[in-house]
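Below sits a lone chain in structure tokens, taken as the form predicted alone.
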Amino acid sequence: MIHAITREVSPAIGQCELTHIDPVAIDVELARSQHAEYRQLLTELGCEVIHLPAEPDLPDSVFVEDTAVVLDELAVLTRPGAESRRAEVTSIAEALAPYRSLAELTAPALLDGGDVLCVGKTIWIGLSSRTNRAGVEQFERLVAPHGYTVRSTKVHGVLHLKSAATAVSDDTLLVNRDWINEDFNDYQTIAVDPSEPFAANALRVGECVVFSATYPRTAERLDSAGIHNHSVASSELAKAEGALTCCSLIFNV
């Protein structure tokens, strides 16, 4: 069963970290209407929703895939970049521990789950803001022992990996070059609409691929490669730097 570790909006999310984009207002109780809106679809995609409390004095934290990486074998806590987004990491580490052994980051490693792309036995982190070279090399000390390979890219213009590359199937990225240095030429790609840039995030559940709504240009080319994708509205978040992949921790139990 797919399992989907979730959090409701804080009321103080406009008070949010933000590092490429420009302050606006939030509008909170919309965005808890999306944010539901999201968690129903999950489960409409055969997801068990754990569904988190709100966080009243923690902005991001329905942010939650910056504050660890589930893979098979364990799950690795993270140690955010955002000094003020650590204190997020213990709520999460309590909901994971029923299904993963659990290993962390320590200081001075820094790394956001925004940063971990996951494509098979690859693990691509991006070089980013929030992400350094500290945090991929403790990364990689904790899950080469089950047989994942690790590998860096820099990341710029934007705030995570994710934001420019996710991967809607087993060997497909949906992608945007001019936020990374690199080709992912072991893969095929599909390269978001120019007029969309912020089109790259993508969320794969099961063989299904959940998309903001805000992007229908990007979703016309899913559609042509063939990618079966359900669209949901964002719009409020992204007002937060948040997008799809952050909102959920999904995994296999």
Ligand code: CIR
Second form
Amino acid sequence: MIHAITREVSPAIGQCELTHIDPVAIDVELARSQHAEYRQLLTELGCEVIHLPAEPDLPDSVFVEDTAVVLDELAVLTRPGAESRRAEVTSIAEALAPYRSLAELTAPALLDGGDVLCVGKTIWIGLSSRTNRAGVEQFERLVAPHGYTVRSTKVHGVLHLKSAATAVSDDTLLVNRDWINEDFNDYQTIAVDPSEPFAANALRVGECVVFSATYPRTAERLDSAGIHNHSVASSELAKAEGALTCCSLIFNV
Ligand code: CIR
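Pass me the form predicted together with this ligand as well; I've looked at the form predicted alone already.
What follows is the whole complex; the chain from before opens it.
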């Protein structure tokens, strides 16, 4: 069974971290209703959704992806690059504890889950403003014994690796090459439509792909490549520099 951990949008989302985009007022109620649609879609796609209560003092806490990387063998609790986000990890650890053994990154490691792209047994980690080499090295030490190969790649001009590249099948990545130097030669790649630079973040749920309704041209490119996708609205949390993968931790039980 697929499980998805999510968390309600914080009433403080307006105080979220912003790195590469300008502040625009966020409508908390709209963000919550779009998030509810997202959870509903995950349920329809077969997920058991574990929805955690809002954290009023943690503005970015809806973006649960950044706090942990859940593999089949263990979950790695991260040390998020933004100090304001470190306290988010505690309640995620409690939520994951029934399902996985837990390991954690410690200082000087910095790593956001948004920088971690798992493609089979290869794990790509973006070196970004949130993730440093110590984070990559500690993470690698934890997962290598389980047969994973870790590869790092620089990310520039955008927050996380998964803003620039996500997997839409076992061997196909959706990419925006403006933000990464890596060629990803081992995979087939689909480029985002040039008018939709933020469209590279697709969420895989089992064999299904969830995709933002904001990017219809890139959705057509996916369709043409035989990657059929389920559309969901995500415009409001995009104002907090978040996308689709950020809002859940998805794993099999
Ligand atoms: C942040 O800057 O940390 C949040 N405002 C957005 C985090 C989005 N998370 C993600 O892409 N994995």
